[in-house]
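The form predicted on its own is given below as one chain in structure tokens.
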Amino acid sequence: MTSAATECLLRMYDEHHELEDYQSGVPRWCTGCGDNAILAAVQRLCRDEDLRPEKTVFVSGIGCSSRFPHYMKTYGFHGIHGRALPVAEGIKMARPDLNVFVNTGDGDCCSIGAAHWIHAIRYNMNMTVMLHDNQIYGLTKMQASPTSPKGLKSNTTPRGAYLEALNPLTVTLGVQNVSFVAQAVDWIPEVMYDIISAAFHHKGLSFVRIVQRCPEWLPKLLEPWLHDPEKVLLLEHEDAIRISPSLAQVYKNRRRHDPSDLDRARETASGFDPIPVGILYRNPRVPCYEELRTAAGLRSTERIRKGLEAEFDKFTVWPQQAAEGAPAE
């Protein structure tokens, strides 16, 4: 290797990441939407932990939520509704190596992408999940979405949804081979972003379900946790979130949570009322999907040149002359 390539290497690799590097665009979201609390606290990750931009990609389906990758200067892949899951796990059997992400909401991942969702958990392959969660389709103006609460009256249910709303922390901790499942809420930054960073640091799918606000469709919707604190319980555990001095004066409703006892995990999750935070479940020791098929190994830079090789040449036009075992004109 040249000296030049070398001085290259190293500096690529020595490199710091400031916050701006990996903003990208002005959001369009509406002012007081809680995704904008998510991106900010995904954004200060990736500064935090010196996330390459290169090495880094982020995954999306259709929402408001989805629009996640345009504000990120990274990769990114805006797929199509509820597909974001499996263009995720595309992208981490072919590299391993990338930081992947998936943004999806309580639509795109809950109704039609639920299939998807639950193999995703079931394959438990190493990427960070969020569920940006506002009970509503709020891209397409206010129809209820599996995560509606009953009574809701949307576009769809003018009379009010008739079913009680699917939980999808419960429905996550029921899918075999699930490893890691918490819950954050967008009004509480200091936690959520503990949470997210939490995810990140756990190797296989972590599936972090977000509440989050939609001031334009469902303003009062969240009003009662959001003023009441005793409406939110704070789990802790040893190596759990931290929880400041200030915050601890606020939110005072916390309860001790073993987040191996996935019966409890179950119990807890249920709730809404007080709705808990935190980390509800956590098995290190659930086998990845991508190592089990050993993807680094299937995808070699010398297999993926012949395979590239094998389809181009499905489709050269040779000259006549040099074709083998053509006659020369």
Ligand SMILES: Cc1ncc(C[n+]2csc(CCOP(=O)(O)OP(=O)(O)O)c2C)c(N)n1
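Residue numbers count along the first chain shown, from 1. Rigid core (definition): largest C-alpha set, two forms, superposition within 1.5 Å. Note that this is a predicted model, so its numbers are computed, not measured. First, how it differs from the form predicted together with this ligand.
Once you line up the core between the two forms, the Cα of G307 ends up 2 Å or more from where it was.
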Contents of the next structure:
Amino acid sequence: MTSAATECLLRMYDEHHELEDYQSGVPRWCTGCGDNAILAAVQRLCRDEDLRPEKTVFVSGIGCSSRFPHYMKTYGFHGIHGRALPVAEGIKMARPDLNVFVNTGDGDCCSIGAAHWIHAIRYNMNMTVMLHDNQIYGLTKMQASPTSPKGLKSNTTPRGAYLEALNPLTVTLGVQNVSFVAQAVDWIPEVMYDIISAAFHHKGLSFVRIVQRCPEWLPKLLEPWLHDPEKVLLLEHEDAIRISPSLAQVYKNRRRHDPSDLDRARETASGFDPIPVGILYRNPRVPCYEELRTAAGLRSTERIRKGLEAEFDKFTVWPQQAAEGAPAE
Amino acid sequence: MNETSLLQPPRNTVSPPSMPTGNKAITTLSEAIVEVISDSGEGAQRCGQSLGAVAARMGNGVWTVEIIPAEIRPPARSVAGASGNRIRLGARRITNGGDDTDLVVAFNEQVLLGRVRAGELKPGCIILLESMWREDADPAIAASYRQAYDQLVAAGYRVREIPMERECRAIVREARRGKNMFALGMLCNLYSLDMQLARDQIALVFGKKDAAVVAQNVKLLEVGYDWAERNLDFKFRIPAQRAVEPQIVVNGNTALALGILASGMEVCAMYPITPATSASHYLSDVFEKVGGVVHQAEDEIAACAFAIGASYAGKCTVTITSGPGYSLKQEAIGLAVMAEIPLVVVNVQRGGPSTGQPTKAEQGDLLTAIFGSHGDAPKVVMAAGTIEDCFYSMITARKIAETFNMVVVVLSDAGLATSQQPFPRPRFNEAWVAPPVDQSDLPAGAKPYDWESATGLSRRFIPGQAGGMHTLTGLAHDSLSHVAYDPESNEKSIHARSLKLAALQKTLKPPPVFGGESGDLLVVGWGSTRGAIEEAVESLRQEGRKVSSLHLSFLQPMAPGLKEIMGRFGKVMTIESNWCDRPQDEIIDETNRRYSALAMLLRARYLVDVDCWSEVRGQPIKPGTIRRVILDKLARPEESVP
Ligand SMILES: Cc1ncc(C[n+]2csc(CCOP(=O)(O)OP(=O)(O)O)c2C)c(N)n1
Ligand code: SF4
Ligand SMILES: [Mg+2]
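Please show me the structure of the same protein in the form predicted together with this ligand, now that we have looked at it in the form predicted on its own.
Starting with the chain above, the whole complex follows.
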């Protein structure tokens, strides 16, 4: 026992992680895929925060983006399409001490998993959710997703998508208990890193929509935004993201946005041209479901026995004998 | 108007056996089935349950079944609105709801007609009927009451009109709510039950309210008792024998919840669905006291995924549902199978398919339980045969789930869920509460799926464990949990997951045969039919019939030795509550007959010509019905097993 504790202490001092400690395998994403940039930012974050790999879990559903956990040398849970969030909730409920991250695609989160998405916001469990929004179904080869812009030609909408795109930010900001919403774009890695870092440090469910390029199926879709810095609206605030001077040189279109202002967040979130990038909303005071639900006191065999005997007492048809049956307290 | 029978289907008039008159003789009975029915909200349930509890305390065998209307608030005085309890009392242990009812207390004639039409009453059944409707201010009500009364009497029922509400009015202002305890008093008198126990029961039931409420209900009880003593000319006694051990009385769902508590599981994820919900209601009330959590998820898929997440993170979890919810969980169950995450899934079956009959009993989900989820998804399937089993099966299920890293499905049904029966109070055993899983650091090179070649077993890795980092996946994978589509890896992992079932099977013992070890007919059953089948078998054996029965708790894998057992009988058949085609139908023959689920499984596995009989009437199969089925089967000599 002592030796294990000492070892544990030693490890705490010892442990200093390098990027390689979080890298696993060679990502199989297409060259230029925005998922690569997200992976790089996350691995950097893990290193900078010195997260213990064994105490960290990446949970995903199914899709190109959901391959993410395979490339992390932490624990990973690559589950089924659309259900990453409830799996992550179960993990967090059982083990609040683990760092839980969720990587989910726009189909995974906003279509098949939409019910879980809404409810995850409401549960507000302490985890970081990254929505890899490439506005298309990548893995299944280019079908329209709920976030595909109207008119987008895909294999299921050869004459153009029929419906207006769903905006994941305004939807999330509309759910009761929302506590952290941000938007990042894969082509400004520095800001993406800052946002994911802020999301990680937020206590509660932090929802980060990352506009992610899919050069395989939609090589042109985001080009105008890439080429024209004016089409990006950087949100800055002393309580949120600070923009470096070098970045400020390029991105002149900036706005001071107070992340505690929900109404303003909703208004800002609804735009795509220019696309707002930064922390839209943050409220650290929303209670976390795992804390509301965690019973006080240590769970022990003795406690279970007592609880059970008390219940048996209620249902015993000879109470006087029941008292004999139960060991004296 | 009088010509139309209110009592469809029409019955033959049966002359009542003579009743004791004058100085009251007490008739000794070996058993009796009593119903107490009312509009919902009039307290018949409480009366019936209390009757069961008092009889159980006296040492009678008891089986109580809830009578539940399909609607939440059916209109008052409606034929479909009967709410109450059916209580079977016996001198010996009672294992099922039995056959027809001997005596009914009805608070109005309409709810009674519902029971009559359902064919639940024995010919000549005694009916204690609230009489106030005879003089009701509404002439239509008075007329319908009189018409029903006349027809019931003409049909041979022994109807006693009793002014229950009038008698109660002397004691309580709101007599409508008090007459259930008056009825309890009458029943205590008629069945010679111990009044002190009844008073204690009232104190227990109303104890949370103030002493005045208890006193008033005790008064109603006593008035009911005296009224019966003075006005009714019959009285029964069912000999009772106090059990030596303390007994508890709960329904199947409460037993499941207590079993979850006792198993040491910490999380139950669920979404409300009849008839499983009451288990979660009860668990929600008590689980937190021992540090557990009931999570009501947004749907069954989420509940199952949440359970999987919690189990994966080291806390074996249970998710509880019924048919439609069970269907929704299939993809997630497949994930747990694929990734070898221990998981307990409870399916309290109801009538299906689709929304089916939410409150009714059926055993329709056995094949779904075994074969559900796409691909080869081996999982363990158990079925509780008794209420006591509901309790212990949760402990066993967790043990198996964690020992074999498998999904364990436990089947119960609406019949067990809402029935009550005393069983010996479980004696707490520390071994029930599984020790926490080994979380020590893993040695270098440890593989998350280091399948043992003989058994397919591998050690479970838990997040938090140093050295065990890997990405679990629902994709085909190798022993390192790396996605692997090559033919060898795929077969190797499927092979390992399949072997685990065989490894479990090697630890099982052949189930005991009920009755003789060999004979003319073996009846095989599973789940809630156990009590009724064994009762029928026992009574036929007493008449010299060479019939035995076998009850399976494990449906997947099946215990060893079944083929040998079946081989010792001339004929084998299953009796189940899931559809099988009727051989007498013109277009049904051996080439197209659909067999009941267990019969199909036994035929396929053991190459034995197992016949089947089934009924899907939404209610537990009665022992009397099973007797007839067995006699019929025995009487057909031409088709014996070669
Ligand atoms: C239940 C189920 N339905 C459908 C699929 C097929 N499928 C796999 S990924 C996917 C969509 C992926 O799109 P998205 O979530 O946007 O992820 P991306 O590949 O774009 O990163 C679909 C429809 C599946 N795996 N499971
Ligand atoms: S298809 Fe698109 S989303 Fe998928 S890996 Fe290639 S570029 Fe990335
Ligand atoms: Mg996508």
